[in-house]
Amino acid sequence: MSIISRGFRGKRRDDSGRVPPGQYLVDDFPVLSAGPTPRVPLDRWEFAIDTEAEQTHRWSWEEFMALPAETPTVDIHCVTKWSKLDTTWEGVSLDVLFEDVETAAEYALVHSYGGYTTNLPLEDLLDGKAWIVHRFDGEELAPQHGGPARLIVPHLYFWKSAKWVRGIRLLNEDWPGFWETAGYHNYGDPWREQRYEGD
């Protein structure tokens, strides 16, 4: 089974300066995943927050549709070097989630259905900076996309956007998820190339 999909293709140019260094522009959306795409029943979805000290805040699809949604618009970019320019997303912005998250912890550590993991700083996923989204271009948030909802950090590398997204823990101390065990760059930020570990 392929893990880029059969709509791949085609590489443009950028004069605009909005796409990163190495990087090039396409119009389709490219699906890359690291297993099989979960099947996740909106009766049985749920996103957690679990604490430093154990405190669990947990959102069922309906309480998590009841929150007060965003519409961003913004520029993503993959590790494997497409970017997409303007894309649109309905979601709930993190900073609603935290709302009331009492903690001290400085790490996230972002699980999804299916088991991919991945690590952040909290503070790159507050103030504006990232959502939980559930529509793309007006529709719904197709499966193979990280459907019925996902995390999008459009100012990092896109692996750190995870697919089916389930819960953050939140942590004292760092902890690498899948991609960052296998040699990619802990951070991810674009703009300076952080691909794989030592860039």
Contents of the next structure:
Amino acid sequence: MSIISRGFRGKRRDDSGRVPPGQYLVDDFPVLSAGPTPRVPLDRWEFAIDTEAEQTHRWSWEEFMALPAETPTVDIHCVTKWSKLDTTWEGVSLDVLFEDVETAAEYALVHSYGGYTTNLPLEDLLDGKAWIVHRFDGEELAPQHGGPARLIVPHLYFWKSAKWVRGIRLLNEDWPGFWETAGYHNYGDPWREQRYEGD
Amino acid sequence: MTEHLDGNALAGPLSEIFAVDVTSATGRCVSCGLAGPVASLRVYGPDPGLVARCPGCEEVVLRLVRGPGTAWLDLRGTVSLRVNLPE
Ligand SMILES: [Zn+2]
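Same protein, different form: I have the form predicted alone, so give me the form predicted together with its partner chain.
Shown next: the complete complex, the earlier chain at its head.
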């Protein structure tokens, strides 16, 4: 992406044990897309959690920005084999968003502006493992990287980290998402190389 | 900046699966009913997979994921493919 970070190689950090099998490190930030980039005006943006009991919890942009923020620094791993270490984000932990959500559901289907979906067990979104972020590398999250806001779930392959996130539907049964219905693995653990169905 | 390729980008990857050139076939979109050559679709990818969208409504018409030793082809957005064959 940025010319500055592409050419800059300072002191090499200790990468040992941080790169999952079959991955290589990049300094830039490749953009993969499955459709046109949605442009979501902030005054029309909302994020919603729908429970299996049809309870809806909703946040406008203003309400979302008023929630306590965190600044996670995480390693990310794309199923197309690039990994990027120490990426810095700012956003809201899913633990905060789920604080008042009553649910016994085991599964989550994340959905996005533009129609993208991805599924994962609800427990993979909780306990400090996932965030809805609106800033990357000290700047507003660019639309091609999922702005105004995207999910990040760094411990799974990055297709689970839905760009342009709009909401999460809680389900009693697993509902495979966009790539999960087209050959990609249902769970996507990079450390077990769960790239494709059957891996 | 054009974000997508045209449907001719599907010719090589689909020729691995089909004996005929599918890009010249006429497909009909499930979502809006528009019919046109597969070559006129808007193709995003190639990674993590090829996603071909209808030029009329932008819904997904066809998806193709190629893994090692396996391809997954999803045509649920396609009503039908009309393929002209020699008599
Ligand atoms: Zn259509």
